[in-house]
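This document starts with one chain, in the form predicted on its own, laid out as structure tokens.
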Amino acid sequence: MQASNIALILVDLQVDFMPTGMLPVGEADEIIPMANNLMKDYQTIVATQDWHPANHGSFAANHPWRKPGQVIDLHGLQQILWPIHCVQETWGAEFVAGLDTESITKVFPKGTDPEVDSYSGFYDNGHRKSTGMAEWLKEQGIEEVHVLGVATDYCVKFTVLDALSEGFKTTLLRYATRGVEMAPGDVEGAIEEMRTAGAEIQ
């Protein structure tokens, strides 16, 4: 059993970053056994949920004649362009069915707001709201945080930077990690990225 100050982070474990999903992550369904097994070992478990209004601004769908990986600027932030994913009360949305989400101690929903994107568990892109993660685990007495998820270059990784951001002593379980990789190497540079910031490579 983990000391009673650290957490682990579930990264965004739903259906639609399944490789089946709306958008695939490859091998992203290897980490949910992964995930259950870890749990075991941790009394407390947080995960984050991507939980987008169907207008959301970061879907390509919603901007007319743009595709997917397009870039475009989003009230004031660059916002890279998805297919549409992850949509409120959408199946898609949902924790994937083999995950043990009895074992979560508490969800935090993001990418809520149709006019910013949230990648990271704790803030939106634009670091103009919160989504109330740090100051309920400091409030638990948190002060060290594990995570695994997906996608290693974009919601795990942002996720662990504002986690040493926010003072917490962080790990990055790397081996339960599965990455998008828009471009080779993105996986590698947010790891490095990640390891640079101070958070340990597991």
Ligand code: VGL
Contents of the next structure:
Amino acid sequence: MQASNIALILVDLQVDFMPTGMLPVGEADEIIPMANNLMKDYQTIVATQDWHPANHGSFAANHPWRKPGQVIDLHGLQQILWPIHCVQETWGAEFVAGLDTESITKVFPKGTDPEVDSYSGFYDNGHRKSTGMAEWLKEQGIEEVHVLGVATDYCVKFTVLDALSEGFKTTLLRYATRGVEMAPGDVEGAIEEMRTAGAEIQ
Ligand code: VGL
Ligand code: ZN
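I've shown you the form predicted on its own. Could you give me the structure of the form predicted in complex with this ligand?
Then the entire complex follows, led off by the chain already shown.
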């Protein structure tokens, strides 16, 4: 059992990020049994849920003649365009069927504003709006977080970096993460960034 001031953060364990989903992350399904096992050891478990409206600006399909992987300026921020994924109220946005969702204490949706993406579970990519996760964790007396999920090089990375800047002692459960690896080395680079920022890597 982990101490009661330590929370487990599950990042985006949703249908669309699994190997058969709309934004597939290789071997992401391997995380599910690990997450179910780990959850038994924590009293506070939060899950982030990528939760986009259909008109979200991160979807290539919402920009004429653009395709996934291209980068555009979205209201002043560099935005990588993605396939349509995790649309609110659709199957793809659901947590993976085998995930023990009963054990999740609280869910934090993100990416709900069509004008700005949100990789981190704490803030949007412009760092303007909080999801309330940091405040909520602090209210519960949480001082340390352990992070797993997808994608190592996007939502996991930015969640870990924000956790550190919010003052949480932060561990990346690397074995229970999988990455997009759009370019070779992206996952390794993300892990080094997290380590440099002060995260412990397990
Ligand atoms: C993610 C790209 C777009 C992630 C979410 O969960 O890492 N990546 N939306
Ligand atoms: Zn997304």
